[in-house]
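Listed next as structure tokens is one chain, alone, in the form predicted alone.
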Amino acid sequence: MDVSNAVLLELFVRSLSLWWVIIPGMVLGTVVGILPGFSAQNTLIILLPLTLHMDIESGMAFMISLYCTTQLGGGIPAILFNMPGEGGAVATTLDGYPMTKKGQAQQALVLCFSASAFGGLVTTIATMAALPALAQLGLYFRSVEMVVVIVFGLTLIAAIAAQDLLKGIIAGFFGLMIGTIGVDPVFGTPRATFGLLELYDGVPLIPALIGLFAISEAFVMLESETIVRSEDLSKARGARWSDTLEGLWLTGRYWWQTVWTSLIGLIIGILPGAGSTVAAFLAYHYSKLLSKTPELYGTGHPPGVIAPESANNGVTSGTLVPVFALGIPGGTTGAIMTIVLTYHGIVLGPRLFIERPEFVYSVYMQMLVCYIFMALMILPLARYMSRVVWVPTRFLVPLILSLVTIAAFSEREYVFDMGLALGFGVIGYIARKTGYEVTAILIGVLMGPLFEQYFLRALRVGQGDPTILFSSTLGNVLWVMVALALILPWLRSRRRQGVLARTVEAGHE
């Protein structure tokens, strides 16, 4: 599968010539990402007839540009309004929104855009360099290994609950209980559906996401005149181009973090069923775990924005690897792209790398061009987007509630989902006012069904023997990493308390 540098250069120039389809895809993807409830998958399904009738190069360029910028767009409302546009942007709210409240919305948006573009560039180049090896990675992750990967994501509940462990654990388990609603994945038995057919497929993610974050935050917004704290409002209104440069400088300062968290996204993207949500939570968790100042996370710390956003866009490169290498889509977006590829006569699988390697590289080159355009076109918009937070909440809240209510309806077109979103909004509001983390609840709702699915599948393989979870060498290595992820913060906290106690004693002497 060797491709010469001359061929790569030719593919790059050809991808640049597709600007006429890449730029509209980017604009549409940004809008779709901003609107909670609208996703790249739904949009691509709606536009499937269009992409089927385009030539294969133009169709793939359009779908890839839309997919990549949707990941970026989801971070915009997460930062400005604490309302993630995509599941993967939930982790971005943890530090992005506190930056906005401190009058640093422009810097936070620049961090989001630059980390997304840089992370996407890194993983696209890494994928092209190691495509044959990465193609085999998905074969090593079976049900046992996926159980541990999901447990990695669940450990973020403990990280979020660092300030109040009991409330954090209660919120996480509450979310896990909600996640069990629906039909049992093995025996097909309804659980806690209360006879409602709308819940047989489980609690839909979009209404839960919209309710816990968007609607509950809109209720909280009504308690203040503007999103930005009154003492920082003049700072927000005084934002200049120098703040954009400051955001770029911060991204450059944490460049290594952008690299390794985007590679986490790449690996998670290759794994079937994991997706950007798991990648963003893992990246955020390990960014905090390995930081010298973990206490700053959650207060508006720049690495807390960089880590999830770079991981989100790292997933986009990984998603296509199993599609090309195995002909097996890892998610809905990959499935839609598979339909388009097979419609145009592309035979997916190992032979594709032998017979048409230039086609595989051309797709990734289109992704590379998309990220370059993203950096050049979307980054300057941060200054103007950040001005939305100046608008008084009495005007913002009705607009937000109208949009998110429509978004809750749009995915399944059930009026029931609109009421469900409102119910989750009340739950989220009560949780915020009583000190419970809505993020911990959502982690349970998101990852509970995934954990149950892979856990039960592993037990069936092991004929009910739970030791099957420790039968894999790779799985055991991952279990050790999970244990370290839980123990290290506790050890670090004990060490810090010891140092503080000795300092106090020395001061008394």
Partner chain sequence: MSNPDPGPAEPSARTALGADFIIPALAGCLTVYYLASTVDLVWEAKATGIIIGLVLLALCIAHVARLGLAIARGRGSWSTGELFDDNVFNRQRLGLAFMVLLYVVTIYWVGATVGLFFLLIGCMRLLGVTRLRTLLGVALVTAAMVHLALITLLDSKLPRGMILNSISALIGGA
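Here, rigid core means the biggest group of C-alpha atoms that superpose within 1.5 Å across both forms. Numbering follows the first chain given and starts at 1. Values in this document were obtained by computation on a predicted structure and should not be read as measured data. Compared with the form predicted together with its partner chain:
Relative to the superposed core, residue 175 shifts its CA atom by 2 Å or more between these two forms. Once the cores line up, the CA of residue 443 ends up 2 angstroms or more apart between these two forms. Superposition on the rigid core between these two forms places the CA atom of residue 476 2 Å or more away from its counterpart.
Given the form predicted alone, corresponding form predicted together with its partner chain:
One chain, no partners, no other molecules: that is all that follows.
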């Protein structure tokens, strides 16, 4: 996959010309990031009718700019109100909020924005440099390996994201089972369609996505009256320009911290199921571990803001790697982008790097342009965006519910899909309340048809012998990793229980 410098330059200029979708995406992403409850995923879902209608380049530029900026926006309420706007910003509260309490809110905001922008830039450039190697990686994956990769992805999501491993795996396989609904790919005979013609093409992905995430989240969200306390808003006011400049100076002082913690984010982003929350905590943990002054962490120490913020933006570059290289999304955002790319007829997987390498580079170039714009917007953002007011859930919930119901119509233009989204919403709500990971269900639904395609191909190669699934070295290595992903969390929890029991016992004695 060789792309010349001239082509890269042309892609960069073309990405710059998409400023008219990148800038609105960034503004929207910042606002969405600030408002807890309005996640990047939900907003991408609400705006699906718009992105599906755009040409693929503009649609991707819009989604990417919105997604990347959301990670930045999530840090604002985390720093100002101790209320993370996004999961990835939870770790930012540890030192961001103490900085606000010390009267350094403006410095913390600049640190957050610059770490996000520069961390994102570093990882986007690193990913672009590594793309040829990643493309080669995809070629080693044939049908057998792809079956194991799908199982491995679901297992990782269950192991990392879910609180209970068994529940997580059940959720993943439940999703896979839903994904097998529809006519079979060989003979076209209906399977488990409940007699509904609308399900002959399989379970539509957008209603499943909308229901499992947006509707179920709206049902959960209504339990809180307001999200941010009004008295905390006063802290956002009264910032000075000298504080902003001091924040910039601190960013320069800790530049190396930004670089290496963003690379942690990149690696975590590539792994299915991990995501920005895990990346941010891991980066914070290692930053503290390797620091000469670990005792300052948690008291309003600048590296404690830089580490999680650069890591959660580093995740954004990694998220698209499994989507492009293997056609397998590692999380919800990847799943939404997969749906949009597939809708536009983009065939994901190793062949994408051979047939349309310039497309892959163009997407990363759009990300690069977005981060450059973001770097330019740091000062005005820090100055004014912190004044965004809170929105009560009594307005948020009706808006989310009504807009996503309409968005469910966009893929196939069937009213049936709107009802189906509500059905998935109820399932998603029950799953959330009972601790079954909805991401695993969604990835299962998404991967169901793909799993069937690779599984049948593998069986045909093996003339119906299922042991073909254990015939390749790479596949077997992946099976071992599946086993480790299943066993290690169980062993860890057993050890924790053992330690707990010994502590209780010592207490009794």
